[in-house]
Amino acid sequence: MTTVTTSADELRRRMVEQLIHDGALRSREWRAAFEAVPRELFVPSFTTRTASEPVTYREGDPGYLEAVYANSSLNTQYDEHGTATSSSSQPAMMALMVEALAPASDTLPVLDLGTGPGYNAALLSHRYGSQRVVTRDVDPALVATAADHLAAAGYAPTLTVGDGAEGCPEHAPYGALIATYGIGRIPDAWRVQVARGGNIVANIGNGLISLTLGDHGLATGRFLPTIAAFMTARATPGNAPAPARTYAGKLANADGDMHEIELPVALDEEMPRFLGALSQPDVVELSLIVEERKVYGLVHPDSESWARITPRGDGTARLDRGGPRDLWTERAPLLRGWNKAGKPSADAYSLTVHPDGRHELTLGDARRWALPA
């Protein structure tokens, strides 16, 4: 029997011709970085998820390459809780982030912030020209993994070391900026760094943003209409928080307050998701099976505040609390919004980063709140 096996460049134009199709890649000029950077060169090991378990692959292995060009996110390296903090990112993410950037001038440079394999900085040097990259990771043997992978792919960005909160300032001031991180608010360093006309694309909870600097220093713009997550910033290579499994234990035992409430929307639903990771960005959310039945909880660590959520099938729950915060009723009003506004998706809500910090959520011309700090 006669093994046919597909060639990388062939497994790269078939997923270039996907993200096309699903609308991820548009342009001409990023249609040409993905088609040129050959991914294998920065994954030589990983491990992704297939339906049932993780599986690893190492080069050669079969299977290697077309899971390298499969539209998932591979990881690279993973913490002593068996968390990953390093990735190459799912292709369909990459594509959306870096559509949207869009630099102030054709002279400064790009700020990319998450370095992890190099692959992004990659697509970013054919796109832009190495001269024009910077990249940063917290993790300097990230960053020198990286560099290898990129010098063997013919790419030769500034590398660099560092908190990707700083943002890079001896490089500044940036034409844009990407961060292929998550975070829970937009740093100062970033608004400050960035250059009046460019613009900032991050993942702030679990959404996609787009801010553009404009006049007063103010940062504005729309969230991308997908919903996405991905691994959160670290301040310190060594940094690992406990993953939202070490709290279900605690939270399905735990004595506090009890409550009646009307729930204004289903909480497995991903908008809920999306809203209450931006009121709440220092809360853990997790879900748990307690007595046969899904429960939904919130934990703030740092307070040692929690709630308990077990919905009904009549629009009511039983709500559980303990602790200085009030979480469910923290989170309750962008809820209810969405309802009444008729659950649009992600896209219908701007953001806008004052230069005091202030993070102002909008959702058409009447609604807006304040983010919490």
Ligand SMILES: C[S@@+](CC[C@H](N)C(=O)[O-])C[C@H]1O[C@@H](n2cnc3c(N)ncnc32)[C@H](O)[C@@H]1O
The other form holds:
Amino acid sequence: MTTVTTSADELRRRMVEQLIHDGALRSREWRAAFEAVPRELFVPSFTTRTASEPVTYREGDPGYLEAVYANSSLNTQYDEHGTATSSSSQPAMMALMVEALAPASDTLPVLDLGTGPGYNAALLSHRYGSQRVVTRDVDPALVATAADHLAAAGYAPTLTVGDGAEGCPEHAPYGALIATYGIGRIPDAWRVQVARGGNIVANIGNGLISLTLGDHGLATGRFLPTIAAFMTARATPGNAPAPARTYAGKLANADGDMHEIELPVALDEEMPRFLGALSQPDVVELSLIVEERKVYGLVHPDSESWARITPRGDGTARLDRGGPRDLWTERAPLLRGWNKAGKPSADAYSLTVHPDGRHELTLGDARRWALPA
Ligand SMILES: C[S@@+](CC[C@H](N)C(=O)[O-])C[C@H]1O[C@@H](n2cnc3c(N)ncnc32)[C@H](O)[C@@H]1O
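Please supply the corresponding structure for the form predicted in complex with the named molecule (the preceding block corresponds to the form predicted on its own).
Below is the whole assembly, all chains and molecules, this chain first.
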């Protein structure tokens, strides 16, 4: 039997064609970057999901190169609880995000937050030149490994270690900033360090936002149409947020007040999750089966507030809740507004971050919601 192997160059060419076909890659410049950077140099070993099972690949394993170029996120590090703490993000998401970058000038550096294995830093270095790229990760071990990967690929951006919430003041101002880990609110430092006219491209909640800097740190922009959630921010390397499943048992059995509610929307749709995460960045959302019924859960771990919503299928639901915060009542107005507006997609919404850090969500000209801090 003959085994046909496909070269990395050919697999990369096919991935690029797919990204173009899917509309993720649009410009000549970014196409050239994706064609030039060998992803395999950044992920010598990783775990990925093929069908339902996670599979670990190492360089040289059968199927390794095919998995590298499968347009999937590739997990490269886990903590002691089995939570993934770093990955090479899905190429389609990276393409959408880098295509949205619009630096304020041709000379200012671009800040890449969440270096991970360094693939995105390599793409940026190809596009803008290594001397214009500053990349930062909270985890020193990841930055050291990324430096080796980048050197092997022929790129030498500036690598730094620290919490991206502080930006990277040493090399500011930046023409643009991209962050490939999930956040709940735009840190003040980002607006301070990006030059007027430049932009911030980031994953906030379950959305991707491109915010253009105006005067005095005012930042405004629309969400991209794609729903996406990256790994969430860690303030220190040993501090990954607990995954949602951690709360499942407690939520399923919790005893509290019982209420009857009208459900403005089906809670398992993408947009209710997108809006819910924006209105409650500190709340964990999960779905589970309790006594053979699908149930939605909201948990605010700090105040031990929780809500368990059991839909009846007729637009009503039973709400059980406990703790000082009424998590359902907090999120319901945004969901009603979305329903009333005819269920638009994420790119119908804009975000404004005011000079004092207040976040405001808008839909069209008339609907505005102040998002809590
Ligand atoms: C999904 S990975 C980034 C992928 C990467 N940009 C790539 O090239 O594919 C997310 C990274 O963000 C990092 N991270 C998480 N919280 C951070 C923080 N507060 N500041 C800087 N980096 C952070 C993680 O250590 C992880 O490496």
